[in-house]
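Next up is one chain by itself, shown in structure tokens, the form predicted on its own.
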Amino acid sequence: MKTYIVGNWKMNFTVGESSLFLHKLLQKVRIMRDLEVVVAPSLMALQPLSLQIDRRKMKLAAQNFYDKDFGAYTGEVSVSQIRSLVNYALVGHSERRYIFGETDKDVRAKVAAALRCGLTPILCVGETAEERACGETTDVVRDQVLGGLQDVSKEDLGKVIIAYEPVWAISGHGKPARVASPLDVEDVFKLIRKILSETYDDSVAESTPLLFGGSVKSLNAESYLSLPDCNGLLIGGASLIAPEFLDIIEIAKRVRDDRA
């Protein structure tokens, strides 16, 4: 199974800044077997960066899209309109759920749309601090996993990546993040694999890539990547700093080589 390092640039960088930043990364990133580096720039930058990127070294992901292929939906961009630009698409990110009100029904439709158009959806799940404090982590993660995958067949599940990103471990919007311990993360990874095993089967559960996202930096990346069930990282703020992001990529390669 591949290791995935995914950088989510969120609403940062102009188109020009995105191009310059990608150029810096491409100068340093090597072609690596079984280690996939992915960046998710803003929508405006996707088209020019799709012409600039070396897809042997890195791939592009969309941060968001609408689940309908075309129609009278002013201001939206469909997955079919971006399918030639990207290989991956984030779906159900906590900021989409908790700031923009996306429901499990919305997430489910987007997962199906991504698969229909040949993209790999990165389904994001995770609980808030309040939900965790109330002991609701298992229920929330179960609901979000099953809600997002409701229309996904066993065959198509092999084209899905799941990212656990606890909302309480993500900094931003004036709120400091708490650090998720590797033990906390591994417990949820085991829960997700159990849910997949019960819903599909053991082989599918074991072969589904699981990523962790929650204020990951070069200082703590190895502790997460070394977890038995971890297949990569979804990185926010650290992906906007070239030396940090490049260090995390190198750490991921070293951990992968040590496992081999």
Second form
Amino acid sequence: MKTYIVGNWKMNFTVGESSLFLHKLLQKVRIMRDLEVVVAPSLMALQPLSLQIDRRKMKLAAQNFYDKDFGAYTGEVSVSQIRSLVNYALVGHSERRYIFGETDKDVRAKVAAALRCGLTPILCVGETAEERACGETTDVVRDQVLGGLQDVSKEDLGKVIIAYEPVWAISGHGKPARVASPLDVEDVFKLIRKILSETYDDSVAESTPLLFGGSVKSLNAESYLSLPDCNGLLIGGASLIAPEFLDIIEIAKRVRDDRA
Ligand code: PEP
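Could you switch over to the form predicted together with ligand PEP, since the one displayed so far is the form predicted on its own?
Zooming out: every chain and molecule, the one shown earlier first.
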């Protein structure tokens, strides 16, 4: 299975800045067979960056889209409109769930739309600090995984990536984020594989890529990448700093080579 390093630029960078930043990355990122480097710029930048990117080195992801193809949906952009620009799409990111009120039903429709249009959905799941404190992590993760995948066949699950992102570990929301312990992360990875195995079967459970996201930096990337069930990282803040992001890519390559 590949290792995935995904940078979520969120609502940062103008189109010009995005292009300059991508240029910097492209100068340094090498073509690597088993390491997939993906960035998710703002929707505005997707079109120009899709012309600029070298897809042998890196791929693009959408941060968001609407699940209908065309029609009277003022202000929305459909997956059909971006399908030629990107290979991946984030779905169910906690900022979409908690700031913009996306429900598991919305998430499910977006997962289905991405798959229908040939994009790989990166389904994000994770509990809040309150839910963890109340011992609800297992239930929340189970509900979000099953809620998002409800309409996904066993065959299509092979095209889905799942990112575990505990909300309390995500930076940029005012109070300092907590750093997740690798042991806690591995527990949730095991839980997700168990849910997939019970719902589908062992082989798809084992072959679904699981990413971790939450305040990942070059300093702690290895501790997550070395987990037996970790297939990559989803990175917010540190993906906006070129040397950091490039270091994390190098660490991922080294961990992969060491494992081989
Ligand atoms: C994210 O929002 O997906 C994320 C992981 O952010 P950060 O790395 O900044 O915590």
